[in-house]
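Take a look at this single chain in structure tokens; it is the form predicted on its own.
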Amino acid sequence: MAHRTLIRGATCVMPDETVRANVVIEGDRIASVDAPDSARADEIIDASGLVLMPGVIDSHVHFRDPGLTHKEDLHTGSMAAAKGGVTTFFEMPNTNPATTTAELLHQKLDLAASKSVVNYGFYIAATAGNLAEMQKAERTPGIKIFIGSSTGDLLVDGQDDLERIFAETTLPICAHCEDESTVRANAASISGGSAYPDHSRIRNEEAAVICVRRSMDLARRHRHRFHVLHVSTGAECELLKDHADVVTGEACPHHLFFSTDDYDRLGSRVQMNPAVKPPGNPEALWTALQQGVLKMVVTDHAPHTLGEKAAPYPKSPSGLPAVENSLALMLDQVSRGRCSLEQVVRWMCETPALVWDIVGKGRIEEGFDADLVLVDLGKTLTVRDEEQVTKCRWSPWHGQSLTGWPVRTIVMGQTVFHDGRIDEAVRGTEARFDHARGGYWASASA
């Protein structure tokens, strides 16, 4: 018989309603979200003053495996993100080698069986010359595109190419949306830039916007289904608001919270790509998100060491660790006014299973998988370098006090985060993904 698991008195995010419930896991399963007190279970949780919401889907990680594993790998990261309240993680593809075939997308499979302690999946990267691959591509998300900050052949702006692929693939598309020819002619005029804020002066709105407005060309005429990866800048919202009926979009914590102002403070810490932007565009992204316009919230992921972020520009690699701290700086923007839990469970849970087709995530509701997170509200922790699970060991939030934590969390019924420390015997399983139902827009019009 199946292991039973009352979780009781927990105040329970639901998708229609926040109400005090008494929830059971049977095996890997929601058995039951209004059981009695008096439930049978083979272990009860005590959630008197927690509150418990859907597993966090982050659907735009970098675990850097295989081939970068010194800053990442699918054990530490997937580690991270069980700290951070993450039960389902979707890594990009660009790894070495970069995941190009079915062959190498089932072999990063197998290796997340072996070391992952929460759920995956994998996208599968598009090249000028790998159409075949993704046309008969399956458990995955779906495709991405580097339209912009590329390594290796992953490098795909030419018209014709693009065009393929929209016309003559199936799966969900994502792109990096940076225009190529923009970003080298701006690195053009500064002679490459000798400083950390000049990467932003190279990786500006105007190469966003110009590939944005690019790639929503593309899903409209060839009726594609297409997400904007990491948006950054308002004028990227603008553009969403007209193609909303294909097209959704994404926010990333460094660019909800981190502006060219806090370079000063943070150096290359805060240099990613897309770029973070002026003052101003986090609270457009943050009111995109309020509108319904940006749909969720997710981290881009991007480890690197701090050795190798110490390096002048532009030999300092962009990217930083998020996995870690989404939840709590999210619930810390709740305790603060900005937005609602409802409204962190619906962008960072219930969504993301929407956009990918993910089957049976994103809700507490019977017969769903038991990927669930307990959270304390009232939590007040402080940011630490050295306290972080992530292989790099830093965050650019270190110093910053959050208040609303992750507490535990539940990986198909089994908890494989509690009290501060990390069940590594726990293994997650590969997400399952049914394509057919249509995405975001058929869900949400059901």
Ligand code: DOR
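Now the other one: the form predicted together with the named molecule, given that the block above is the form predicted on its own.
FYI, this one's just the chain on its own, none of its partners or other molecules.
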């Protein structure tokens, strides 16, 4: 008989209401969401005073495995995820080698099966020449196109190549949108830049807007599902508003919480692609989330070592770690009254599951996977570099005190994080996709 766990007395964020309820897990599934106090169980978790929510789905991380594992690997990245309340991650293809074939995709899936303590999935990269591979790939949330270049050498920005990819593939497409020629022209105009704040002059609003406009045009003409990664400006949100029927977009904590004003304090710790934007943009992103123009919050966790980050601009690499603090950062905003718990669950759990057609995740519902997080909304902790689980061992939020933390993370019925400790022996499972479902617009009840 499958192991039965009763989670008793938590305030549960269900799809339609937030109520005190008893949840029973049987094996790797949620068996009941309204069990009596006396329900039979092998294990009882007393969760009174805590909130139970679906596990966070972070559909945008870089875990660097294979090839760049001095920065992170699938074991350390997944442990950082578990600590942060993230029960499923989808990883980007700019590893070494890059994930450009179905075979390389399957190799990553095998690697994750042997190393990852949470559930996983991997995007396949678009190149100018791998159409057949993109058509063959199935076990993936979708295709990632670097329409603007970033870390690594993946770039597809020729119009004919993009037209072909949008016309001849069916998987959902997501893209890094920063216009390459604008970025190059901006860089040339300041001789490549010499200080970290130059990064935001080079990768400016115009670069993002031109590329998002171009991508939306492709998506609309080809009627192809399209998702804009890491939206960083209010101007992009205005564009998204006009195309909200075919395109979805995401916000990342670094763009919600940092602006160009933070270079003075944080230097290259806030150097990322797309770059942080001038003050006013974070507020615009929050408004877009509130209005439903941006649909979800994911991290773009992109670790580099502090040694690498210490290089002078422009040699310093772009990217920062976030997967272990993203939920706490958002719960802290709940404690400050900026958003509700239900919104956090929608942005970080429910919507990623809809956008990527994930089977059985993102909600506390009978029959769904037992991917769950218990959070203590009253717990205050200070983020510290030396306590980070990510292999790169730093956080741009070092020194910041946050209220609202995950205290137990459950992956497919197994407790992987509890009382500050991670069970390294737990293994997650491969996420499954039903792309015929048609994504957010076909699945959203709202």
